[in-house]
Each structure stands twice: as C-alpha cells, then as structure tokens.
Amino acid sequence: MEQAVVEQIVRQVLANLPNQSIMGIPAGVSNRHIHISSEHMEALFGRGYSLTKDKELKQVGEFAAKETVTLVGPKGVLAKVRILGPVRKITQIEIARTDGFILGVVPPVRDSGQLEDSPGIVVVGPKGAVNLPQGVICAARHIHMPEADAVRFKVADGDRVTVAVPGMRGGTFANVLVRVHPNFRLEFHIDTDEANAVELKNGDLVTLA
C-alpha cells in the first residue's frame, strides 16, 4: 500500500476517534529566560564559549543551560536568569509582567520572534555586558503540537483556541496560538503569572474548551 494512502487512512481514523476535545494537554510553565545569539554569548561569556547543557526540555533539541545572566532595567535587577539553548540568530528575553514591574519595563505580549518596538535592557554576564535596544517580551501563550495531535484536535498551524484549566481556581485562556510541526511534542506553554493565577503546575493537564 502506498505511503500516501496509509497516511490518509490514519488521518481519517484519528479524526473519527470520540471525545478528542477532552484529551489532556500537559502544561509547561515558563519561568523568565533568555534565548541568546552567538554574538551576544561571546560578548557575555568570552570568545568561542559554548553553552553547557543542564537539563533537556520537552521540545526536541531544546535545553536549559547551566549558564545564567543578570538583567538590569531602569528600576531594578533580575539575577540568575537562565539561558535556554541552542543558540539562536537573535537574542530574545521572555519575562512575566510582574518581572517587568521589578525591572521597570513593560514587555508587550508577543509571539516568539516578534520583537519590533519591544523594550531594551542591559544583559550582564561574567565577561561583559550587552545593551539590547529591543528584545524583551511577554511570550504569548501557545500550544506545541505534532501533526497527529493537530489532526485529533482538528486544528491547524496558526489557529487560535481556548484552553480550559480544571480545579478550584481553574479558568479559561483565550487566544492560544497553535503551533504545529512534525518534531513538536504536545505541550501548552504559559508564563508564571498566568499559571499562578489558576494554580497550574508543570505536567498538569488542560483541555481545549
């Protein structure tokens, strides 16, 4: 049987499975962190420096590094902000809104990579400092999905959905971006402010509303 026919049959079977809307999606609560470019890593840690992997993250190829930096804003400082690898083309800092109060900046809610007109900040490492003109955002909540799960949930890449959180302080989150890729693993990403509001922890299950 041809591969295309097999894939079509699988999609049809998955689409007809009952109660797909109540399947659990594991939560991943995202603490403040920085994605760093090779240029800025050398400025902060020295020429030729490479990140040291500390912990594998759920998404394929991503990891928490042992290295941390200090963020210096107009009003305050946040120390030991974790670097997430691998190295990226552009430096991006993701913080919660309450972190912005401490630093004295107002991070806009943005999808990853959308850094235009975002505030800048000073990043300090053991070998130097970088004055970023922009790049501080509050990451918009989103769901990573492999293609099979996208079929089961009947959604497509770029869709916006509503997520329901169970429990005494549970609630719903609207405008959740769906990101679909063959290498993704199913996970709902929100920041610490959002998670604390509904008492959601890493690994807790949510559903599509």
Given for the second form:
Number of protein chains: 2
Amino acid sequence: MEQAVVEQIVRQVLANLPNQSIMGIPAGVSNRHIHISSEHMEALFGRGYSLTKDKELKQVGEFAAKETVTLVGPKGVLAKVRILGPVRKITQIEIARTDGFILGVVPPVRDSGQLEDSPGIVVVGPKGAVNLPQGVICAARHIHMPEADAVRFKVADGDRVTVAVPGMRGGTFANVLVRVHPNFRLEFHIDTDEANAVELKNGDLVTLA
Amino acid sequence: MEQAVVEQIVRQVLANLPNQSIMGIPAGVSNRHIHISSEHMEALFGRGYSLTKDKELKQVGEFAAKETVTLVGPKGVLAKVRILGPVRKITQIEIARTDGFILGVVPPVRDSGQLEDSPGIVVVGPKGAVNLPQGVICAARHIHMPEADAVRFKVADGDRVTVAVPGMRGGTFANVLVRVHPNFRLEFHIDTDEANAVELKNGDLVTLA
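Complement to the form predicted on its own: the form predicted in complex with another copy of the chain:
Everything in the complex follows now, all chains and molecules, and the chain you saw is the first one.
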C-alpha cells in the first residue's frame, strides 16, 4: 500500500478515537544494561556461548537475557547488570549518571552508537573479564515511533521534541530525539535518574508539549 | 526601615541590572542526608556527644557535620550518609528515589517536616543503632528565597512555580515550592536524581518559567 493511502487511513481511524488515548506515549524506563558483541560475550561466558532469553522487551526482537555481568570502575562496582540481546556489533554500556558516581566514571549523554571519547570500564563475567577501552554512555532520552504514530504526532525521524510529564513531581524534558522505524513500538525511553526525578514508571503515559 | 521602602529600593536597584543576572537562581543539589535529634545523636554517638562542623552550607546556620551514619533497609545498606546540623527536634532522613531502591524503601515525596506515614529505617552509628519507626522522605524540590528576591520574582511564601533548566538535557520542573524567609539565601534545592536527570550541578543557574 502506498504511504499516502496509509496516512489517510490512519487519520480517519484516529479522528474517531478519544483525544486522551491518541496523545499518550508510554514510558519505558531503562535500568543500567549492556549490549554486548559476540567477541566480548565469548570472552565473558566462554567459547560458543549464546544468550538465553529471559523476557521480551517492547521493541520487536529485543530481549532481556538471563545473563548479567559485573561492572568494575575506578571507584566502585555494580553487580548483576543485565545483558540486553540480541548481540550487537559493538559493546555498549548504558548507565545513569548516579551509576557513574558509584563506578567513578562520567559518561557523556549520547544517542545509541555514538561512543567516541566515551569512558571504558572493566566488565566481568563467569568465565573472564574484558577491559573495555570505551563504550559507557548515559543514553540520551528518545522516543521510538512507528510510522503511523509519526504521522499523527506530525514529527519525523531525527526531530527533537519536548515531552510533558503529568503529576505533582512532573515537568518537561526538552530535546527528546524522535526515532521513526516501521518495526518500532511507541515508547518514551528514559533512564532511572530521569524516571525517578519525575516519578515515571514503566507504562505511565507522557505527552508531547 | 519599613518593608515598603525596602521593596521600593530593591525595585530601583534591579531596574538597573541586566536581565540575565536578575533571573538566575543557583541550584543546590542535596545528596542523601540525615537531620538528627539530640536523643538519636546520643544513641548513635554516645551520651553528651555534639556534632563537629565540617563545612558551612549556603543556608545560614546549616552545616555538614564530620559525622556520618549507616542506613540499613530491608534490601540494602547505604554507608557514610552525612549528618546535616544543627540538631533538630525530630530526626528526618532525605534520600533520592534511587537510594530507596537500594535500601528497599519507597518514601513519599514530601516537604520538610511532613513525616506522617513515611517509612522508617535502621540508623547505625559508632556507639549504637536506632530503629527509626518513620522519617524517611524524598524531599520535594523547593526554592529558598530571601524577601527581596520574592519581591523581584513576584512570588510569595507557599507559591508553587515552574523552574526551567537550560541545556540539551534541560527541561522544566513543575510545582516547585517557594519558601520565603529573611534568613534564606537564594537557592533551588533538588535531590541527586533530579540533578542527574537534567545535568544540573551545584551553583548552575535555573530560571522561573
């Protein structure tokens, strides 16, 4: 079906929905986690190892693995840090600023994959350790959007928007990156510091300001 | 001097200042801490003990003590939690939501002193322990304002305002309590979760939205 036709159908469907349900974007709170390369997975868990799926995540194909690692920084340690699968080309560790204080690293706030000049850390698994030279970031908050949602919110991939959070401890988050992809499920991704600052929990609804 | 005269002079002075410098409110980031009663201090540090000043805080008369305590919750422990002096009538522990997850307590977001139905915790010092039945809160963000600042910001004690934080990770905090007192120094008090969520550091300037 042509994009223009899809958009027209989406508009017609949305015109008949109550306004509240249209505008809500569910929050997805990311606890500290690691995306791991095959090479590093084998270094930590042994040759030929593969991840065991524990729980599917909202984004299609992504899952929380049963496996966890320990992060060892210059000032402290974080144990039981969840691996998110599937394996990736490059290992990337996403922590909150608060986690950074515990570990003794000050990662930059970055979009996923932008790892230049990010700090490294020691990652320890049951079969070995990896001295990662770089790859620790604070993930910049962003919204995953399927194309139909981008149409109704009138935004495009790469846009920066302001997200409003309701409640006594609410407020707004500026410069939130919009990522549009046919396979995405609508979700506002923030880290634990951001969620705790405004009392957001998984599935709570936010809106575009 | 009469209040009306003071206000008039303040207005005249401010009219001649550049706008930027007028509107900035310095942030004060509160790490987890405890305000302690004499009774509890003696239980933890010994009979007749008094606090040793380590560093004066921005608010007049307040200080960080050299003494720290350990908080023991149902799920975890936080060591080296700073005592803020002077001693108070009632012990009050202020932690961030993130700290609560470590300890295994879910304190309510409250203005200082509002401790009804807040969770308790075990507090341990070098000479003993106290099983505090209640008193753990997440301090609601607030602004300390001397009267002259209240005049120029056109706000009154008890008002709720929106605070704007600049920067790529900026945004706004809604429902921020304004506290006006002659002895206060201008300061926007937030906890570490809130500061980390928007990359605010001690002394960074915010504005009223």
